[in-house]
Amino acid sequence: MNELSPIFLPGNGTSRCLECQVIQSPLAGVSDQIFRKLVRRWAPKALLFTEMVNAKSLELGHGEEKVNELAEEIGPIGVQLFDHRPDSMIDAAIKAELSGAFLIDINMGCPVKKISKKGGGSALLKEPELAQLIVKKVSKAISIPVTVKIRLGWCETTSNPVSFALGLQDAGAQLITVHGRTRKQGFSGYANWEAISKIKKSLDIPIIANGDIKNARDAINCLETTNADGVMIGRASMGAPWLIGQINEELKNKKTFKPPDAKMKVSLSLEHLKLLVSKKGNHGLLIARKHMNWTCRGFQGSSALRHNLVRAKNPKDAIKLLEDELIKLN
């Protein structure tokens, strides 16, 4: 594995360092401002996402808190936008960058049906024109970088990642995110990170792998395979809002990172809950449970406090059951 080094993305104008080589993927339903901020905790520098944003959405108004919060927050965020309507992305891409976005990201794997059959996500696979289309005047439309997450193709027998990358680059991309599956593939199976590896050696522009990487030594492992410049983190971050910083640790200090014990997943837990409810109300409870469900595993009891977290029937409860399992792993 070659030495990670900072990635300088020129932009159109407005250049960005990425000094993390570790970034978090934008995560539907997840990656809210709340999470980011508990993920800055371990990951100062680290590129992290919003949701990734429905183009035609924010054109209409709707959705425009997941940009608005850039403001309130220190660190790189960028923005991830879908649609296949070239007017409809430059115009959100604009809102985003006026509400401090980092840099665009153009979403091009999302596999998720309701995304792709409506052309955006990973439809656009099979539409290489259409692709560069959308880079190229989003590029031109804003001064800071556009970056586009991919995947190898919609299927094993039409696709041709390096060709489609290849045009994507041309378009004007300053950075791409493999994920080394096809559309078809889903999550299923394994990333082929020597698919990433082809597309690493005939780009000039830096490319960041992604999938299958749930800890350091798959990090050290995917970068070694790919020469990728970074690796970016999804599911395994679930619950783990210190992955982010562990990796980044342990693959440039080559220290063993100490993650969180109960007390501190518990306490973790119940600051997230409190979050949310301040934020959301008892709504927030209902947002709350996926996460607490994520994080309270790995100790005696926790199954148990799993249990009766989901079947919570109020904010109240679920802080007293947090609250209480506190007093016992003291």
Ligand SMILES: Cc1cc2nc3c(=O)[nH]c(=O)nc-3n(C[C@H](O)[C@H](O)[C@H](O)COP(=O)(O)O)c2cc1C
Given for the second form:
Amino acid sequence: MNELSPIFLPGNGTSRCLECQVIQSPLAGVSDQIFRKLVRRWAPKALLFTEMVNAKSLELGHGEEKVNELAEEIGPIGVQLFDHRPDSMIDAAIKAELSGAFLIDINMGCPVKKISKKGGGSALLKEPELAQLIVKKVSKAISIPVTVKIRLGWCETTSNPVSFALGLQDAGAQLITVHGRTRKQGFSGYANWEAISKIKKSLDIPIIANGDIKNARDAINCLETTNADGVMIGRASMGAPWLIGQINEELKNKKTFKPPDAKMKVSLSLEHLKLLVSKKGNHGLLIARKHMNWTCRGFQGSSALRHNLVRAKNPKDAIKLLEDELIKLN
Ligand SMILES: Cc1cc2nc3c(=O)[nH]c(=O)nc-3n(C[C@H](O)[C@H](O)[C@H](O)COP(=O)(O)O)c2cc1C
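With the form predicted on its own already on screen, would you show the form predicted together with the named molecule?
After this comes the whole thing, all chains and molecules, with the earlier chain placed first.
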């Protein structure tokens, strides 16, 4: 594997440098401010993303909390926007830049029907000219870099990912993240890293490889296959906010990282729950359920703990369950 270098993005007046080449995926419903705060404990310099933001809503003044929170972010934070209307994208990108975004990412991969039916997310993979127009207009309107996250195409028979990516580069995209699946594939099969390598070979801008990277070994294999400039990790980090830092540490410093033990997983879950409840009240427990369910795994008694946690009726009961588990583990 080639030595990874910092990734320089010139912007349109405001340049940015990514010192960490292991990047946290935008994850709707997961990568909120509290999750990101935990990820930064192990990966303070990594680029993290907001959950995707509906550009039209932001233009109309809704959903602003996702960008208003940026001021509290202590490391590089990309705002990911989705829509198909260039003017809405421009307006939202300007708002996000003013709120402190490190860069703006445009979503051209989301397979969710509610979004693609209206022309946003992966639907743009079928509209290369519109996709380029959006990138061109947004890049001109803001001074920070514009990046794009794509899939390999709408479906295998109609897609030409190299030509699509080249078009985005010509339009002003300064980095492209490629999830190595088509829209039609959803999350089935395996990510096609070979196809990402073809894009990397044909473009001059940095390429980030994404899809099916679960640990440092996968990251090394992916980097060797694709020759990409960095990797992005999604699902494997759900419930594992240490993973970005762990992979970065193992890739860069060749150090073995001690994965969290049972006690640490339980105290992390307790902290996560308390942070969510203090921000969102009882609703925080509903959000915390999935995180606790992902994190509290792989140790003796974890299955019973998860069984009880999903049944906890209020935050107080869930906190007590985790505190009692910690006493048992001490
Ligand atoms: C729960 C969930 C939410 C996601 N939300 C987004 C999103 O908001 N924006 C985006 O570009 N991709 C989103 N993705 C896709 C991931 O960022 C990533 O591209 C995909 O999961 C493949 O990477 P992985 O194999 O490392 O998970 C989401 C995926 C999942 C599972």
